[in-house]
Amino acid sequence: MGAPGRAEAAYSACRVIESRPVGAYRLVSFIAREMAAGARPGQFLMVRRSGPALDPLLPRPMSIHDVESDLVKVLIDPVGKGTLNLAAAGVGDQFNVLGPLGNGFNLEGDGPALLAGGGIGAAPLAYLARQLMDRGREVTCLLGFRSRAQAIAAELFRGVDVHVSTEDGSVGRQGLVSELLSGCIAGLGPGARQAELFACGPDAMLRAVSATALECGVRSQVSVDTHMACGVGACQGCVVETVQGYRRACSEGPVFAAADLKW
């Protein structure tokens, strides 16, 4: 057997020290000192559970939910074989992790920051919110979920102004996160032109919030939700169409200027 490829060799063994339910999701924390030191909001990891079994064969992409000292945290939506396997990990179990990967969000602005997340797309916004507040920016989080079970994840956003919508009306405002955004931008008045939108979620949600922001003259960065098999740009299975042509979400994204995407 030949030597492992560069991407395979870069996987690190990381010990799980916390695994707990957060409503419909599961929060898992593991020790990864170098990853924690180099992580930026909006980046992601390729994660698989250690063990002899190779089912599922491929790792799963996980947004970096938060970083604390030498700990990295991910929020898992257990909906398929791969994510169910990760969510079943307990304290003391081991993950094999590659990352941090991707470009992350650009934090260089200084105006009000509006963070919009849909479902598990809320996961990377907690770390982003904290980093933006550390830079002195005014931060508002707008989180949209299907139900109360998912909306419990909003409790992870401590110390930040959070507004929640649910499709069934069980928590917060009934409706979509794009509707929350419209009201928030209107509340900024003339200051909306200095605001910036950071969004993560399913494509339909990203299209809606990007269109709302564009109508109001608010610039936007979006983290696309597309299937990633390798995480390093080798398989080219995660391409998205932009005004400059097709780009690989894992290596040239997952964050893009909304104006650059061809929806």
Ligand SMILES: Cc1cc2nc3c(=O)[nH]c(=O)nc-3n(C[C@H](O)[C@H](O)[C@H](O)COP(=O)(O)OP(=O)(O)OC[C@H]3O[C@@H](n4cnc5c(N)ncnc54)[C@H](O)[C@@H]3O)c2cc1C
Given for the second form:
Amino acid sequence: MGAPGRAEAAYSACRVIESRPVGAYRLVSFIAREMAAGARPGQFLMVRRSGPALDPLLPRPMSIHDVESDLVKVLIDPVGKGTLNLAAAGVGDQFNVLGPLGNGFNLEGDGPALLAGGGIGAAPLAYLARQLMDRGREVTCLLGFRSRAQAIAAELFRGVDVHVSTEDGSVGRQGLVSELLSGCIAGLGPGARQAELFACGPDAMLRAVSATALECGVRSQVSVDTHMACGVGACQGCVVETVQGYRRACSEGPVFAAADLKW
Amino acid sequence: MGAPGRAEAAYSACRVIESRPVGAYRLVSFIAREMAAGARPGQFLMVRRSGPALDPLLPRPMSIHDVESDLVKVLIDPVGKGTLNLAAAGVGDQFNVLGPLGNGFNLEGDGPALLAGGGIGAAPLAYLARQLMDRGREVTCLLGFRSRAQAIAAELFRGVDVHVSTEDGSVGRQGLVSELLSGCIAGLGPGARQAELFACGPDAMLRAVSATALECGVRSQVSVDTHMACGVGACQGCVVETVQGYRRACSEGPVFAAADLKW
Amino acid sequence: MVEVLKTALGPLGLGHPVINASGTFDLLEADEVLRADLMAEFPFAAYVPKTVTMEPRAGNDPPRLFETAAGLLNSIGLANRGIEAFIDEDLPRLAALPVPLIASIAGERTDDYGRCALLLDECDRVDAVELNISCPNVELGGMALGCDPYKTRQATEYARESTSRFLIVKLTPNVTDITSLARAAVEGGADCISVINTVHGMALDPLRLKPALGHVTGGLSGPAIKPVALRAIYMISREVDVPVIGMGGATTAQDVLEFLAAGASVVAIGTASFRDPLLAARLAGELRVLMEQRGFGSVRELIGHAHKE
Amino acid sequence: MVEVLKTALGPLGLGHPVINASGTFDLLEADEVLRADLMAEFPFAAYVPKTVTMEPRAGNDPPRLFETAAGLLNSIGLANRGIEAFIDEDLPRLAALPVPLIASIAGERTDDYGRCALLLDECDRVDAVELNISCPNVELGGMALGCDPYKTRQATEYARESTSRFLIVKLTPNVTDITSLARAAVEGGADCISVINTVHGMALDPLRLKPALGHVTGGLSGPAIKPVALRAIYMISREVDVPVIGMGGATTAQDVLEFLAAGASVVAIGTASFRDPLLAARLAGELRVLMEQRGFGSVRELIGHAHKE
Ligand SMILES: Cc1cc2nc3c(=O)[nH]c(=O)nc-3n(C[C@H](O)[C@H](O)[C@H](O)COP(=O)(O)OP(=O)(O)OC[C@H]3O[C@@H](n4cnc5c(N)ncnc54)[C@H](O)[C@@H]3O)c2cc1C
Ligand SMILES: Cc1cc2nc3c(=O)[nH]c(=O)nc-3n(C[C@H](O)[C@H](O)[C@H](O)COP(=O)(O)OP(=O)(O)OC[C@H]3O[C@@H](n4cnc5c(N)ncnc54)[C@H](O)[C@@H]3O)c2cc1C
Ligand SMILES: Cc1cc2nc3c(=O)[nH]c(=O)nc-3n(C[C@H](O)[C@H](O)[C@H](O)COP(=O)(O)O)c2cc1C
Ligand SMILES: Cc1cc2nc3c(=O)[nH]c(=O)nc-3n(C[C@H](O)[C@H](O)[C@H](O)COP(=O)(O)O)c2cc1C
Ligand code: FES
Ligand code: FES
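Got the form predicted alone; could you also share the form predicted in complex with the ligand?
Shown next: the complete complex, the earlier chain at its head.
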């Protein structure tokens, strides 16, 4: 209705073609050719169910869980009204999607890559693991979950060297993912100094794993979880405190060097 | 979760078992045994889609369109967010329903019954016509619609003597239902004084038909349309002005003697 | 009701912390319409009838209601049959009510509150009196009075002199500084503050593009105003030493939990009762479950939790 | 843009009546992130950058955002790099912007508004200046200033003396009487009133039951506050003779239609841009369709329609 050729939406309407439970989480795939082509591990999308509904009001940030030809996949942990709403989408429904957004992980190193995910923080690690392995890096993936229902998500890491812990011991080792990490770094021996940690999860988990890594001289990149409104650097709402001051998780993150974060 | 046996909801969850378009309207049937048993023509229900959604926030008043064994049927004109939401319900979805509410039409007379509906105001007249005919009264039903898409609803009046007008002349006579009424009353001749008008529709239409009726000495009962919140006489929100002062459409109406209304 | 939910509002013992907001639940009407024995199984822990005034009031011109995004605008205008009819006709019918009764009164001038309170002081059935100085839908009194700390204090003093009952003052959020009004009410002798009344608002009829309400402006209630209510409860409960009744958009048991944590001693349900008049009974049950999940052993422990370090 | 949508705000010619609300759309950021040529195809009829202050401000402690029922709470706290960086770095990059630019400024004291306005008066790229005296998220200035008619007038006078640009004053709804503030601003020399800034609110973290925002309280925006905005627009446009920029929850073309009918000359989109940063372009197109359907031949005909008999 505007002038011809004028863009009238930044978000694209993407059709959901798969939506299935993965334990307590939900895996939803939708068609998004351009996004699939451009996506880098650790980047995210802003996602909303298409339609005029005003509650939930805003899109939610969702990590790119995986990419397969022209499909983009997200893994959803339905904890609140936004994620519940997204997880309720069925095949044929539409998502309004903006992205890929954010900086993503820096894949340039060449030492062994340790991936650590806490709960739904596992979501971006599948695509990350694959891309790192494609670059010839040695990948070990450590996933901590609350219980069995969440830990089922480890199945999504086919072909990856995955170690699981659960808080209740129902699957894998009992305890936290930071404990898995200590053991794993110890196993690397002197090679640990070349290793790099890529982590995603709740703040407390990120603090714990990056502290553990630091003790052993392992650098960390962490992807932080903050509430977002715009997703494009406009609202200043999603900031985290870094040694350089507040930085926006959406446009200057969500991946930060752990050493830069003040927490 | 309260004390045993304690009622925890006034609304009942009713399963939708049919939802189909009738021209521009939508006919939705749901299972509600007790309501079906107790319903009188002109009574209404407060209806909301089950679930925690906060927008739409409140139930909407819906006339009882028809009753069939343990089914209650409503006819919906999707004009705003509440009616759109209800009309979007599919088979298997649940409605939260309260009712039957309100006074309903007074069926006690015995003269010829003239029914007049304007637009979705046709909804309560199907059940009314049937009940009047069961009581042996002579029924003529006059329905005015905007255009063909609405007028298709006349099909729901099987076995009733129905006359249709549309504003654009696409079906039946071109014009307003009040014009149909003049002709119809004239046709009754001197018998008109025994006749009674039952009308439902927008205010302007109710004013027009009851004025026409009055001129010919025909009494009118009209069912008014007001915004409602509680539906049970608690909020004083749905009042209409009558010669006795403000009266609540939900608990003292929605049917009023036209002679009592100040408009 | 279960032990863990038992609580009190001043001298009033309550089975649980959920009551109704004035003007949104009518026991005598509901009893008839719902054909439930509400007198025996009352869903709320106390009953607050609609505000009454010295003289009967017809209320404002219709339309009086308009739904907005997650909210409801109303402009009822304190329609009521007057305090005499309330005392002579309604109160006797409420004799068997098994929960405390909080009468709500409003006036056009500050001394009207004294006159109403005096009349109610004779009525045994009345356990507490709420001064509604915050209705946005009446021209005189109501708001104008409730926006002014001096008049707020004066109206409270008049009522205080006229009654020994537990005295609640209900405030409007439509002011620059709601805590100063709360302080004024407490200085005037209030035993409790009730917040919030509705938020000033307006709607246009979507087709005619003219004011949707007969009174032009109205009061906004429902989930849309929950953040406004939470702020008022939090600020006031930090500022004054009397208990606070919290209301404004509470719809779920999680909302009740949050209102209590923000500093309310009791939570009132208004607009949400229009989604189901018996909702409060379910909320109380669900609140118990949430409290157990989060490890709260009593309502007292929960009240003001958000203020604790 | 199409003829029927063309309009003006004082001396500023606008292609349509939809602009952005300060702090909710960042052209320079969006241009990069969206990889769209926004400078050439700007969705809004004018651009209002985020409020700037004399000194850079880091803003409030996170978390700064919380979604509520049909609303958004924020407590950004006027994070900005300061007026110098705005003038030296941002304005040159906005040289090619094809629409009027409205700079938004805030200060801690009334004379800060004069100082900022004076600096901007040197900048050719700045077509108008908006005084933000209504941010609920900063301790000094902002709100405290915008709640007081005397200080509102004084801040406006300082700015008026310092600039010949079209002068807009943006008001807060968190006051007892918003029209008295609008009058004070006009008396101080304002050419235009902008309403509303966000509504005071608060949220608790649902699990911890502690304040969800680092700053404890925040400002509520989005559809939830649309009724509050409509009332402010309606009351102020009836009271003052200058044009009004209306904002607060507008999300659909129907909302834009209603804001104009209520008395706004221009409608600003804030929170709705978070649903899609290019939304405004679609709203303008849809507005045209709605105007045609309802028989409005021009924006001028529509403005204030709700006031007409
Ligand atoms: C860059 C980025 C990528 C993300 N990727 C993903 C992803 O791939 N998949 C995904 O599911 N999420 C992801 N998230 C998180 C997701 O966006 C948030 O869960 C979401 O914003 C919260 O929205 P909500 O409406 O569901 O919860 P809200 O209703 O906003 O809930 C409020 C808050 O309450 C807390 N909460 C409420 N209930 C629970 C509960 N039962 N358990 C734990 N916490 C609770 C949470 O802290 C939540 O944030 C990502 C976030 C960021 C910033
Ligand atoms: C006793 C009673 C019985 C009723 N029975 C029925 C029934 O059987 N079936 C039924 O469909 N409705 C019925 N209604 C009306 C129905 O409840 C209203 O339509 C409804 O309350 C409006 O809700 P909404 O959310 O859909 O519209 P809202 O969003 O509230 O719309 C606001 C108003 O805008 C107007 N409006 C908006 N768009 C249009 C449009 N395109 N055309 C015309 N008007 C428009 C309408 O006046 C509407 O009331 C009944 C009402 C009452 C009081
Ligand atoms: C229809 C309606 C009528 C009301 N009438 C009164 C009243 O008579 N007295 C009063 O003190 N408050 C009245 N209120 C305000 C409510 O008691 C309550 O303070 C407000 O609605 C906020 O709570 P809620 O969001 O839970 O509804 C009324 C509210 C509504 C919606
Ligand atoms: C994240 C955010 C940041 C804001 N920043 C500013 C600001 O810097 N200056 C200002 O005048 N208003 C600011 N506002 C207020 C908006 O400009 C607008 O007045 C308000 O959000 C109401 O409009 P809306 O409901 O359309 O968002 C901000 C609002 C939000 C949500
Ligand atoms: S979400 Fe708006 S700046 Fe990051
Ligand atoms: S809808 Fe509440 S009294 Fe009629």
